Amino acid sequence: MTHKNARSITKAVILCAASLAFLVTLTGCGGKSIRDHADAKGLVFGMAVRPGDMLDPQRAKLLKEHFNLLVAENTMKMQYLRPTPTFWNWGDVDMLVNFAEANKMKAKGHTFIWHAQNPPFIMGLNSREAALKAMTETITETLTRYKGRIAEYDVCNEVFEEDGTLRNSVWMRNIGAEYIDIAFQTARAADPSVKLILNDYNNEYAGTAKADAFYALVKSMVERGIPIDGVGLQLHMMAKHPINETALRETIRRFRDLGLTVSFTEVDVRIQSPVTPDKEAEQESVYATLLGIAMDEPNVKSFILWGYTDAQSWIPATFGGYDSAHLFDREMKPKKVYRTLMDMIKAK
């Protein structure tokens, strides 16, 4: 054999090797992959995705493979959803179900009701009786048209601001504080079936004013009888902030005495570039430990990641200076992380 020869060979194995390395790393030992070790233990993980996850097969592929669940990053809020008063775009919206369904995922809606990405009929309106029609006629049509399809849906998205007292959005402008009792009553009657999610971010520390806030009004919607199933806890965290472990779960009790899920709905962990092996060992920490309490706690039913890739992320034109808050890097190809995250599940 030619000394060219042995150096093709060798060149051969090696790309065959790293090949294989590289799949074992994606799905685990013995082909397993998050989502095979979350469906076992009965576990919600899933991600927010946009329609060209769906479209491209690879993306595609990696969706189907490692996550039980999906929402619509975009498509659902009412900016792409209903950006006239008489179009509806459906298609984005029909394609996540169908994707959904034909891989025995399930489908989160999010959201109706939010004071941003809305379209300019919305962010016209100037009466309570135009508000309310507009908002209604969202909820019903929407419910209706998937009814029994989509397993919960984030009715209500932000409603406070960081004083704990209500948002100035347009539809607290025009219909006032009720809106957020006849937006849910408005969903349960569309479809009884939907779980009812009420979402927002910086709620997740009791203690704080925007979680006390927060609390205060869930648990006067349920004393009052308005239909309300669990909350929604976004989580949009940084690696180098460790999580305050007691006030979480304070926050997830107290939901759990009222009868409520929780939901993790939108978790990322965003590192401040530049990005070190210390720093990923804190963005590590910080994802464990929310799995191990979402794991821990009965009432915790999803763990839902925003975003699933650092190539296409939401984080960096959002939060200047911080990256690499996703499972998976740029090459779609899976972190540290993930399989820290799968080894948690598959012990649990």
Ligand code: XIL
Given for the second form:
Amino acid sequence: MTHKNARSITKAVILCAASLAFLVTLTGCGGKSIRDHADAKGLVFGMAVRPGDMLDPQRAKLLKEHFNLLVAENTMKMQYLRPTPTFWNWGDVDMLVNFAEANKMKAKGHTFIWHAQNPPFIMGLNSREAALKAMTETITETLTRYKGRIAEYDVCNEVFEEDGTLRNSVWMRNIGAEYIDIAFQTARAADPSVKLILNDYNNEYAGTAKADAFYALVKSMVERGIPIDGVGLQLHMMAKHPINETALRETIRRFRDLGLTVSFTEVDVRIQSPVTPDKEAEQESVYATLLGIAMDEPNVKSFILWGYTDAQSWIPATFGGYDSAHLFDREMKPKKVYRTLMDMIKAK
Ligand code: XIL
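For comparison with the form predicted alone, would you give the structure of this protein in the form predicted together with this ligand?
Next comes the full complex, this chain leading.
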């Protein structure tokens, strides 16, 4: 082959590649990530993050490539946000909100009022007045600082016991059941635009004690004019338990009838070790069923994963003998289930 021939072949190849790239951009079928398709379809597909995820260039790149909403896995909990009455740890929250905005993602807040991950000054509260002060200050300070910049907020988290009674938390003991109403009213007063959510786990299947109590409370909040926009279903699931579609859809629909949205707030699907291809297939089916329902039911507004990589996951430490709950493996490569979910969004 002459030099001239080789040169013209190279030229032709470059031209070909360039026109292909142009065509792909033009037709919009170049999307290679869930985010590309989610953005195109108006689906909110989110992720719980730790500060290091945004500081590490490789992980930061992964986040913006694959997700369009970020929520703090821990840093907005009171233990970290406000470890003492006078010290506010805004740095990590600023970083999240700024990172989200710079990358055209939404930011979600999690969570103001919870029984867990509280600092000592909260756990030591022993009067109604002091508890109300701590609660309303935290909500007002935070929402005033980020006014208009946080899309949705889990105002209260996990307020129920499994039997459907209200949990005996530090808030309940000091203020009484009214603390929930007051938290939502305080949040609305501080930021009229943020969507206010009541979040819980094991609240997804209509007909169970906890889900029904959760629904009854939310219904009464709506009827009494308490400002609540939506509910959160955490959905920490197990691969070996297929989704009860009927009961989940009933839950979603009865909130729709109240005029409320539903967010899938903390989705993960854990596998009991050892991981086998069969168990991975079960996991894929659970993820796909959840996403299918989320895309199908009009009042489901966001699908948020509680962690993306098995290399950094709350699962093994929390559920002994379980692992591999996320869409990316330990090397941060997408698993087969990632592709399945992406194709579902693409086909929508
Ligand atoms: C978990 C975090 O993932 C862990 O890193 C932390 O140690 C404990 O909390 N329900 C919630 C989340 O609402 O805030 C929890 O997050 C998981 C269960």
